[in-house]
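This document starts with one chain, in the form predicted on its own, laid out as structure tokens.
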Amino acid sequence: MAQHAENAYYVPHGTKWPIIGSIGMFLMLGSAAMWLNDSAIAKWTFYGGAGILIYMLVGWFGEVIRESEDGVYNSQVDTSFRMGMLWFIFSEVMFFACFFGALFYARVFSVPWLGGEGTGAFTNEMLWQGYQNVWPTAGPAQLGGEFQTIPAFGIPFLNTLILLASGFTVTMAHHALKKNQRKALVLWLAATVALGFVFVFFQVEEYIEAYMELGLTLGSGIYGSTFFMLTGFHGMHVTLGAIMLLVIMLRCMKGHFKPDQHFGFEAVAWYWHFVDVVWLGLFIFVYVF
């Protein structure tokens, strides 16, 4: 049995999920690699890895959440939780700021260079002579063929207006959750659910415009790649944050959480305002500038 009272350590008692989601994602990545090697069962072996996976998911978070409501975590327990949600945003931080820098080295310094500025006189001399230093590119002698920017004040700005109003919301519920207005928690949450799925949408019709008219694709040299690898990821982040989110607002249907003690909103909050954030930074170096 799990220890709960106030001023106790919470020992957490022993689990089969940790378990099921390792042979998930062992299935998952096993499967990965025989499907890029044109193994026959590698895809249905990779939806059945995926399948646990989920399965893992929803159980082992429908059991905290039964333990939370069930009133057994402590004030250490959410001193912990809280811990873990800070650490696991610093982690996401340092997985965007790796792709931002890819981005970064390659306009400062990786394609001045070829176009011999400074050191890369020599390089451009012997490897790509003519070549000039302009941005976005394609790489030396158009390696990554042909193609068109998407212009920054279409559809990427008016993703930017929807997440910046997204975070407003999201803002208005947690105090509608402090006041303890449950409609008006409901309402507010709706409407940053709505306004996630909405901004998914968009950038699903950017990526269709890119490929099927403008020829902007992963290939397309390092613009294309760090274009689709910056904003591909953090439309997965949006996703998932919309979902958390959407989970959330049926929880709060169902009368969890209370004005004094609601972790499990405050975590779902903190991460769709990390994602704005790193939202605006895309906009503005990747699209903008």
The other form holds:
Amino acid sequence: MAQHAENAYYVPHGTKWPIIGSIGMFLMLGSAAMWLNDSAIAKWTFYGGAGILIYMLVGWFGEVIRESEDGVYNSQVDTSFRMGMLWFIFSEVMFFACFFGALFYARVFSVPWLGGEGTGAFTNEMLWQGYQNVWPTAGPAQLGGEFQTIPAFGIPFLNTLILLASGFTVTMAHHALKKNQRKALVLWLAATVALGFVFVFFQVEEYIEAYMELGLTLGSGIYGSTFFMLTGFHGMHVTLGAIMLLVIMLRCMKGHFKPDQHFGFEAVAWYWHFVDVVWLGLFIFVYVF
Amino acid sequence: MTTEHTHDTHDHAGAHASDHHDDHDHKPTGFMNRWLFTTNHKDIGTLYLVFSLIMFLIGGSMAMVIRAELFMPGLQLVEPDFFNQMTTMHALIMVFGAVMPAWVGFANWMIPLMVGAPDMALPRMNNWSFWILPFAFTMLLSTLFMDSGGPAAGWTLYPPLSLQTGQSFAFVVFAVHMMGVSSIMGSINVIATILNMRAPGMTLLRMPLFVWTWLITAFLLIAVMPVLAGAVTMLLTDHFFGTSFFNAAGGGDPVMFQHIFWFFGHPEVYIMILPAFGVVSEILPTFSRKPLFGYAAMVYATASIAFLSFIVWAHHMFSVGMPLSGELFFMYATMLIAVPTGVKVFNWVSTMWKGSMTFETPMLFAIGFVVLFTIGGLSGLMLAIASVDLQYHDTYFVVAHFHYVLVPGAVFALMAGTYYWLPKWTGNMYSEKWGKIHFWLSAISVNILFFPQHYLGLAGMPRRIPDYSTQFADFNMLSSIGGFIFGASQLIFVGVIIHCVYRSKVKATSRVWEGAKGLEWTVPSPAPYHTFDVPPPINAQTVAHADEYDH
Ligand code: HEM
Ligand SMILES: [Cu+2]
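How about the form predicted in complex with its partner chain, since we already have the form predicted on its own?
All chains and molecules follow, beginning with the one already shown.
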């Protein structure tokens, strides 16, 4: 605990980054909305906003990293960071829970009801006569046309192995860091980053196949909706996680982190494991069943 | 314990805090440094509070438009579509712009002071949580000036109606995303502060109840704001990218949106009321000069309410055609909430029982809260009965219910808290006379405004409609008159605050209220820019309430 002034809790005096972040976010999202409303220039202001956001992130994290390297954070500050990261991951869990909830609701309730089960008998009789409760489905109106699904034990299974392997490599990197084996640390991290990007590469391949050959699109009824939203948001998280790992790797190469103090590393590792666990849920409920 | 005893400690701690601060109590100079770049929990708290007051006035003006249109049957003032925009925007602004940010403002100001922390745990992020809000609400309000007008499908954004919104649709969705980001960051900060920044000796069961209720509120926020974000994201993709989450033709279901929305929405109403419970639990003991009755029970009741709030959401959907088992489950689960809520009301009343009560403005608002919130709780219980809710649903009875819990509930508690801590924030006493006038005008008019709506609802007047059958005319006129008085009374509130900050000559003491207990009263008024750089001593004199010290 911070009992003495020399070891006081670090309270920064002023920061310009948040307001820059807000401006960037406002510009980016406002432009996105205008873009969706078919504005011609919005696309460019969107990129401008995104650029400001990235500038903010680089600047803000850069400042925090410098402070961390200068040793201004005591163990209590470290605990605050840890709590912050854990609760942030919890919020992400709930975000994915929302889309999993939509998937389960569709499979357990709405599709069976449309097919005439339970209280849905009349709906089926009057509106969608002949529609059967099946999964996968593009709904009674067969929105988006016929489609086929991605077989679970092809690329998705490979991707499962890739992500599990990356969970292993990042743990090995952590052990190396704790034993102060810097070379092994960087190598294991490099392997993790590579696996992350390979995963994303395969995911993109899979999307191309879905759109080009299988007729499976975002518009393929409830199956397409849940499939692409879940895997899409997951893929975005993997991309983000891989970029974060890359940054951590570069920091390791610059000699950052100590065997007993490396919150930044751990935070990203937690994030990576979280992304991993979400994938397992996806693999089971989106691909296999 | 004797009064002298208490004063002793406060003088000591106060002196201690001030000489510690003589050397580095520098406020940043310049407007930008002070307000735009600030990392100080007190400045950020002030920003939140001022922002929410402005939003309260904007949202309130929209309510005045609504009540003016409903003053008489027939369409006289506004177009029906604009009327719908007003109901939608009024709710969005009051919920996300007024009540929630106001509570975060209180959290910022008070939690570090109450647990003996030098600041919030993550001060930079704290700045960002606030500074997202003005941008988010600029985006939301700007939709009113678009060709399509603002959103008009109700704050619940139910599809398919909400999907017919024009241009403004994407702006609303992104504004909600921004509010969500702000709330989540704010909550993470609150949790980290409470769990990690307490002064040594400030154990969990010695924390003020306001801190406890915010801890639980923050948990609720982190759990449900992402779900709302997901829900509006699905609306967005259904609207623009051809997904079928809420489209039966594609195998989805509009009712699914309602489930997801209310999974967020019901905890959301507790997000707005739990900190109110906390504030009232601070104020009643002070002016009853008695310890809070059943402190631990209050903590457990709050936690139970929070838990139950996750499993009652579909009581908003009794008439939507759920399976019978669903109706029954959600009916009984909802009724269960009355138990911990009853515990709370019982404890508040018992706290006042045989106390030597005085009735300063904060106390008046707190007592008003206990009485009028309970009325709202009881109408909630009526709505919880699935079979009769089929009649009440989407009528003015529901409007009366949630306005009783939100206006003389959450908003009265906000006002009680403002009057209670304003001297601590500003160092000046507000005008007790005008505070009391504000209270009595508000308390009387709020009942004229909302009580008749119960009868309107029972008689079948639907909500969110600009015109009505002539049989509802008298009660609507009465309600509107109450509304105008209530609206005007809030200008007194603004006046009292401005007077207190800039004009008041009466200086506040550190303790401010004779019966006040807790760490925040051990520092001078106004609270120095930096407090508790050195953790304060925690003992029977500095702890607000804890069962172990009460006996
Ligand atoms: C004893 C506790 C409570 C019970 C049993 C209860 C029950 C209910 C029920 C059953 C409804 C749905 C009515 C309908 O639409 O037909 C409802 C609506 C509502 N309640 Fe409560 N409630 C309680 C407390 C609260 C509190 C504390 C708040 C907020 C501070 C609140 C805010 C609302 C709101 C905003 C709505 C309407 C939302 C909308 O449709 O726009 N309630 N309540
Ligand atoms: Cu509810």
